[in-house]
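This document opens with one chain alone, in structure tokens, the form predicted alone.
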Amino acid sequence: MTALRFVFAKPWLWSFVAAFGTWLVTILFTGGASTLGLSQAALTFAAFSIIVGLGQMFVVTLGPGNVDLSIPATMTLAGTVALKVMDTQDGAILLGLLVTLGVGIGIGIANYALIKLLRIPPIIATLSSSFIVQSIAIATNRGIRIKPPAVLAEFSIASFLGVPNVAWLALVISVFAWVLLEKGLFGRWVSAIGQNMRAARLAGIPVDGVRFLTYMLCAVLAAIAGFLLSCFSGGAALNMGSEYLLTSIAVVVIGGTAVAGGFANVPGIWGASLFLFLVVSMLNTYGASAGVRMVLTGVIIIAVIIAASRKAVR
């Protein structure tokens, strides 16, 4: 009973609930057989919608309206300009590092000048942006799909301890984004702004700056995303960030975070991110076509939000 309260008195412990229970179902069905591929593929493929969910997480913390739609135009656009500047050559790739940086702070600078100085929502001003973005990605790309250099593509597909590489750089950009949001003077800046703008305002918090640069964090995290996901694919496609479109949005919502405002939590991305990924492993292990996936994943979804939003047991 102490154990089922304080469950309910954590509501994103519910994520890592479903994600375990969905991960025990699925190695039940195949005996066992596919125990660590299953556990290495969500600990991979998770790990790129942890860092876009980090960033959206703190754009939605800011309170209502506040989300950022230009996710996966700016993961296509950073994955496809850094691998084109770094031609497959390995000494050129600190040169890519930096260009995906420079895309990402360029993206948030641009979406935050469409809301404050136009006064446009944030779903739209990042929704416009974003069609400018994959534009320019599109006519960046041509259609040609560029391979990653070597030792990048070697880095992304590896794992240190049994755990993949791209897990552990995930693991790193939570553990900062963590202290920023709890121990840092911009995390409790960013709570205060979604729990009250006016009142952050009137306590002196610097709200202008803070919202822009919380835009432009999580700009910068979807270009790394984009980023990591081209290496790791073996190039940049046109589509690869569509999925985490929505990807995006629902972890920060499974994982605990207050689509109010006001209230983030890093952890329950990662049980929101594994339980998304092994939902859909699972249906896929009982052959489920994809209609099917998609209703009983939006299903599945639901259950696991109305479980994590009950009061905490008395």
The other form holds:
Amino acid sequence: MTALRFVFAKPWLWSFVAAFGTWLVTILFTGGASTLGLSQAALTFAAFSIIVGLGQMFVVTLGPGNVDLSIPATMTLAGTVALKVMDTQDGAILLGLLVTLGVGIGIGIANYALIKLLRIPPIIATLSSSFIVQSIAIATNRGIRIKPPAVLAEFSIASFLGVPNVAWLALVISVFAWVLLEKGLFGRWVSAIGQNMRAARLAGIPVDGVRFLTYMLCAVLAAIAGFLLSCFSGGAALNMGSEYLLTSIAVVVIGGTAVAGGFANVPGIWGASLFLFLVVSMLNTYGASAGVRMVLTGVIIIAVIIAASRKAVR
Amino acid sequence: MTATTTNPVISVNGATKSFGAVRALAGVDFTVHPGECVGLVGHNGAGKSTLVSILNGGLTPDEGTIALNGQPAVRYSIAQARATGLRCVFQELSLCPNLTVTENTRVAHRGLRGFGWRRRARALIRNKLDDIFPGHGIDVNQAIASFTIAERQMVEIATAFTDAGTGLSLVILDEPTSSLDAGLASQLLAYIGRFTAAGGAIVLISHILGEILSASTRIVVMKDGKVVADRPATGFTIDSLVGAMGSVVRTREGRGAASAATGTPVLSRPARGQAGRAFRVFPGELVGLAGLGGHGQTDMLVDLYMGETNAWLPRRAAAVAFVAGDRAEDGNFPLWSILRNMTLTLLPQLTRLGLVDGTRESQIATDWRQRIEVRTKDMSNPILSLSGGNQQKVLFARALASNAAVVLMDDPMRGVDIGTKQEVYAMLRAEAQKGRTFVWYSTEMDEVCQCDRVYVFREGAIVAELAGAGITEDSILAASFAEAAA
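The structure above corresponds to the form predicted alone; please provide the structure of the form predicted in complex with its partner chain.
Up next: the whole complex, starting with the chain shown before.
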């Protein structure tokens, strides 16, 4: 009884239940042969969704209308520029990292400048900035695929204790995000702004400063994800970020973060990211065609959201 | 007594109602006759709101019966209540902010349908506004969002008194004057007199006991879910009413001689307009902002607050704190617990390396919960589980618990019961004694009269400055109305 109430009080648990269920069904279909491979692949690909999802989560928590649509472009730009700067040299990795962070910070500043100075709604501001950023990415490498430095390429596909390195990195970032959200002043302020921005200002919260930092955090996380993804896949591609636009929003929603703002949830991002990847692999295992796969993915996401929001009805 | 010879509009017999373990009503008899204005008073939590919900059909009593015009009502509902001609004006306003006054009238009155409803609705609401609040200056084609809170309340009241052909027998007014200034309130009370003289019935709930005494023909006092007194209004005085409600009238403690307004002001604003005066506040003062509601007092407070705080950079210690009067708009964080709502402003003081010290946070919250007597079992309950008065106490604690030297208060006593008010007054005096500075906008005269110095506002500018013994109801009214009377 208590356990049941616990489950209902934690909406994010549903995403884990769903992820585990999908995992189990897929494993059973292959008779257990794919257990290790599927688990590792799930953790690897979920890691990228987790990193961008955490940034999007903070932005969405700022309240209605707050969403960052420039994540894919930021990922692409960070990947292309960093690989170009490093030029396959192992010695330039630190420089590449600094450039990645610089790209994130720059785009964060640009996004909030558009929102604040020109008073453009965030959804439009980040969408328009994403076109500019994407164009810069195109101009930067002109479609030439540069390989990542060998050390990085190896690191990004290797595992430690059976868990992929990128998943470890996502875990470190998640722990940091959880502390920031649940224990930090910053998280408290973000949540307050998401509930009532005017009241937050009148309670002494530096509203503009907090919103600015949040957009910057989101862009930096997207840049890091883009950097890792381009190292993982052996070079940056101009469309490498595109699937992360919807993914970043979907994992936030499925993970139990309030779409209207004011309440965020870090563990849910993990459950949701794993679930999204596993749904696709399950359907692949069953041999579903691309069209069927997309339809079913949509239906399953809707089902999970309905299941997760049932507790609100009480 | 002609009232007893006619059938009562509505009568409730032996009503009880429990919410879980809480017994909100413990056997209440309540009757309203045509031509009566029944004053209903009691502390927060005495059961007034529950009784009103039973009267308007929103709640079904666990036990007891309801009769309409002498006939027992079966399966009494909101629809039946409206069909009988019963209307309610609630403390929390219920207008749609994006619609115009006319459109809101249509929402409230389903009878206004078919071709030309807009024209009929406009005429109805405009006439009723003119009738109740002559000279109101409200444009009925404007959206509600563009009105001040006082104007919205006027529209709400006028909408309830509008009859679109379904009849109107009883209007329940829950704190109708809480946002209205003295002039508008007296217009409303006068209208209540005319309405009852024409055979209508009123149930009036107000924390302003003077209003209850002057407007009511009969007064019902509630306490702990029971009716403890039910007598003609002439049988009561303010003291006996307060006595019946169970709170003790504390004698007004003057602050002694007005503190010397000298030294460097902690806040100041230059004069505005031709007749305007400069605004200055000195350390340790309790400065009142008076005048008719909506004449620039709130704007000035928000302006002062924004000027003293920064929207970009955090400060370790808050220089000023703000106590909101409009809790839903400016104060509450609805998803949060009482504790989180209370500690928000002082949080930077409890933060080391970006992390909040949760242990100290709950210690301080527990401490303040005792000091201001927030009535809750658990500080982790949601803020909205509290009654309005207790929510307001939490907002007070939010400001007072911080180390802000100046506290700005935006008419924070709306809908707060008299016991809570007395507790807060005592707290303010004690804090001012310790050197804290308060700027207090209030629409209630006895609150303004507690201040050391008072600025009277009219049309966005300060038109008078009163101090010490010069702060009287007469002088404030004179300054507020000077131009209107000329």
